[in-house]
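Just one chain follows, in the form predicted alone, and it is written as structure tokens.
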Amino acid sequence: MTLLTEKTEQRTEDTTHKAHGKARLREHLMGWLFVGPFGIVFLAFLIAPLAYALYLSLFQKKLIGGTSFVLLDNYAKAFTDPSFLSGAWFVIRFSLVAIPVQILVALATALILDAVTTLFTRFSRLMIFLPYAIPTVIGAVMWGFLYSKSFGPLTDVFGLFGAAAPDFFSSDLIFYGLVNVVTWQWAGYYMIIIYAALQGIDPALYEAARMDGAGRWQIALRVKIPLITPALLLILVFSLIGTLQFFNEPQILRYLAAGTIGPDFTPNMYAYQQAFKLANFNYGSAISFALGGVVFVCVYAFLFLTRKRRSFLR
């Protein structure tokens, strides 16, 4: 009787175990079914092109001798190429100026919109965000028109006061002209992120600060900004990555700023010229990966310098 009971319990346990195993297998299959389409697109349109570009960067094509495997020679050439180095130095300098300007404009605007609640707040928020919704190419063409000394309005406006309009396409002012374009394009997007972070702060903290005698400036500087620090760091990382890969605006404006913006103005423009103008795909790929290395080092250095408790970089 005891033996029969043990066999029955064992059979029941095996049946239960098999049922659980089938349920887990079904869950795994359903998970792969949902993730599968994204995985295929991810592999086909991101990993495969990157792997192919990395493969190309290890070769060198010559008119005489054909294509040969050179390992890291293209990378050694890139990091001693004056055109690549000057472009990399330009985007680093551009990041040091443009990013703080964008963040300050976005932060100030978000703080004002968070503190002032009128009928025009939502409209103002939409208008400030609007430049981000405009395609980069159209925005660059528009600023090219405004900057132009031939057909832009600046010449007429300054002419009313008997002054000469500044030439933002000159070698002395192109840097600041591009800072203005990038700030106009991206400050609204960053403002929305900061504003959303401000809306997540518990209003009881403001009331407690007021009871302690804090004014609006003190609440903004000592309560709001410290509490949205994670959002600010996120924006800084995004803007740093995007600015180091600067391409669209100078590429569009170079046709209006002939002689000032050359084909090697930024590393991405230089890689584009090598790959698609000179058909030097191997060296163009190497420049792209070299720029990726520069971006990785800069972002890692920034995250390391701004690391906090429980950060993954500790």
Contents of the next structure:
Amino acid sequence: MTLLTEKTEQRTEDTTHKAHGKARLREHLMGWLFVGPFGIVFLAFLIAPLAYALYLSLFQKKLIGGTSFVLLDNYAKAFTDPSFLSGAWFVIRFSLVAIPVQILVALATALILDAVTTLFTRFSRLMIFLPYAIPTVIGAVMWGFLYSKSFGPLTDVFGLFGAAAPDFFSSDLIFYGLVNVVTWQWAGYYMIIIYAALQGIDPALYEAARMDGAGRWQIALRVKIPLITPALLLILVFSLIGTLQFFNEPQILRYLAAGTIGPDFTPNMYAYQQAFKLANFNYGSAISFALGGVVFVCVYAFLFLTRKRRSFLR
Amino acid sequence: MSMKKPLAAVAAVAVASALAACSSPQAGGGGGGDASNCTNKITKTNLPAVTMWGWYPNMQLVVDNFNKRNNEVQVCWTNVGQGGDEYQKFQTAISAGTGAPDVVMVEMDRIPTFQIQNALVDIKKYGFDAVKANYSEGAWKDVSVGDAVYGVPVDGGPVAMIYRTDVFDKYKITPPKTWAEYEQAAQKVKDAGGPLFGDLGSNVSALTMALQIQKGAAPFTYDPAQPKAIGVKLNDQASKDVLDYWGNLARKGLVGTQDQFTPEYIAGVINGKYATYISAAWAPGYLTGAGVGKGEDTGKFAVAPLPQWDPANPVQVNWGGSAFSVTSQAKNPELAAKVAYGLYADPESLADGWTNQIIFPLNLTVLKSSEFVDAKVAFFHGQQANKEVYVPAADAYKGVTYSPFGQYYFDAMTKQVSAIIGGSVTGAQAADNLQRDVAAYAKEQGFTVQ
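Alright, leaving the form predicted alone aside, put up the form predicted together with its partner chain.
Now the complete complex, all chains and molecules, led by this one.
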């Protein structure tokens, strides 16, 4: 539109101005038209609920005495609440273990699939990706049965060697049991992202590296990995945000893990319990926002630490 | 793990909207008398409809019976989930101020929780006197807060000891009459290489509470005339003794520590992994539904009275049992009360309930009838379980005062029992922790704790 109007500049200044204005207006309208549907959904289903939850979090409702405005009391309570703090500490510890494991598995499989080209690579890629296509809830139920001492294969497998099967539902091992479930679920998805990034690298670079005498290992470590750093950072941020909000898997497995997973196992579960089981929507909202704060701080700290790298959020 | 949502709060809100989205059509179009969303088919469409939530397995039949016989009102029934699932939806509807049904099925221990939020209606003025004689005093006490009545008792859960006859025969033991004998029998079976004797589940707080009450504990005292004051006594000697007793059984490996109602636990019950199952009168219905008592373990179960602490002064307790309550969101409370009073009251529905052992009826016309008392229960291989065990237990039950924050109390208890199972606390310590925790919560909720 702009181009067209600019080409017809023989008109008087006045009319040109008007034409410009009209075109710009139309342009604006077109823009809003395209953004509009998304904007409405965004406002109605993200901003409005967020604002309402924030509003709720400033009140306190008691069984005796009703609702009162308490400003930030709920937040002060959350950050001194052992249940919230232990949950937050758990997801932070969990992130420190689960995220590197997932990324290493994803990176290793992606590098292998990138380097090796056989008939099976496509098939393998699909198979490794498949867990991501399975809904988390179903995945968690499935693992629940695999871990089970009565139904699961673990008892039989370990029985072959005359050993007792590890109980992944015990409080000692539930951490690793969950790391395994999460890795199974997400490593394939991350692998696809890394694999796509690897495909985007100019093969001429490999040739150059080979001419410089680099072996396969060196190409992988010195050429490929540095070039896909932005993709790795993207995955790290995704997984960090996701892991800190850990909810589905423990929520499902708590029905199988005899008391190991309490209602305050992770902050998200705790918020859910407060809001929907104890009808404490105010405190539940405050926990959600407090967790949002923790996520924000962690992600910001992470981006700050990696700011020198090329990042997708540069 | 939800990856797509950048802020935690969004997740909570998304869950909220998802829940709202799921439950609103089932709530009968926002809880009103909209009959178009019922699970059952209403044929007399010219009559006013009352919406109702409930989860008894035979509810379809009960509702159809009621609708067929009644020419004044029709019931629009939805099953929104069992126990906790339903309470969660009801609680959300209470908080929202809309979306609740007219009549709701609740377990008796939850009535004060909803009553204190003014979510239930006192139905005394809607025909209480006409049906008063149909239920025992204990049954009425469990659905009352003070003098006000907040539900119509339907079924109860007198607790007894279900046991495996094959295990008892093999290890040559007889049903223990006291808890001391229970422990001795457990030790004997274990020493002979037998299965676990019972189970300490962290998710059955109501049962644990009942067992504490059996020893003499009185967890809560509450007088609705003084709604701000509540007595919380969760760490008296009786409560500590019972937790220590079960904690010791678990520590010695005499009983399992599996959560109950899980596939793992049911599989154990089917496979004879547990010699006894301390549970309520509704348990056979639940177990049959889960596949117990069929196939290889047919005819292996029997029932004996609950072991006692002091056999000279036996105490009977109750686990579960439920009632129909009228919600304060009911459009026409009087009509709703008619439904609550009449729904599980006709002979055909009652008979179906107990003959299939789905419920243990509290209606005295059944409870006193010889058909019921003398019935030979199929699950117990023809044993006259009602006459020998359950009816005496129900008759001797005195009723309990429940707390207005039942959900919190049960969750806190679950946490402590898990800690006992994990070995980090003794039963006595767990009781002290529980007292501290629940008393603090009560104070936070505005009560003065005595």
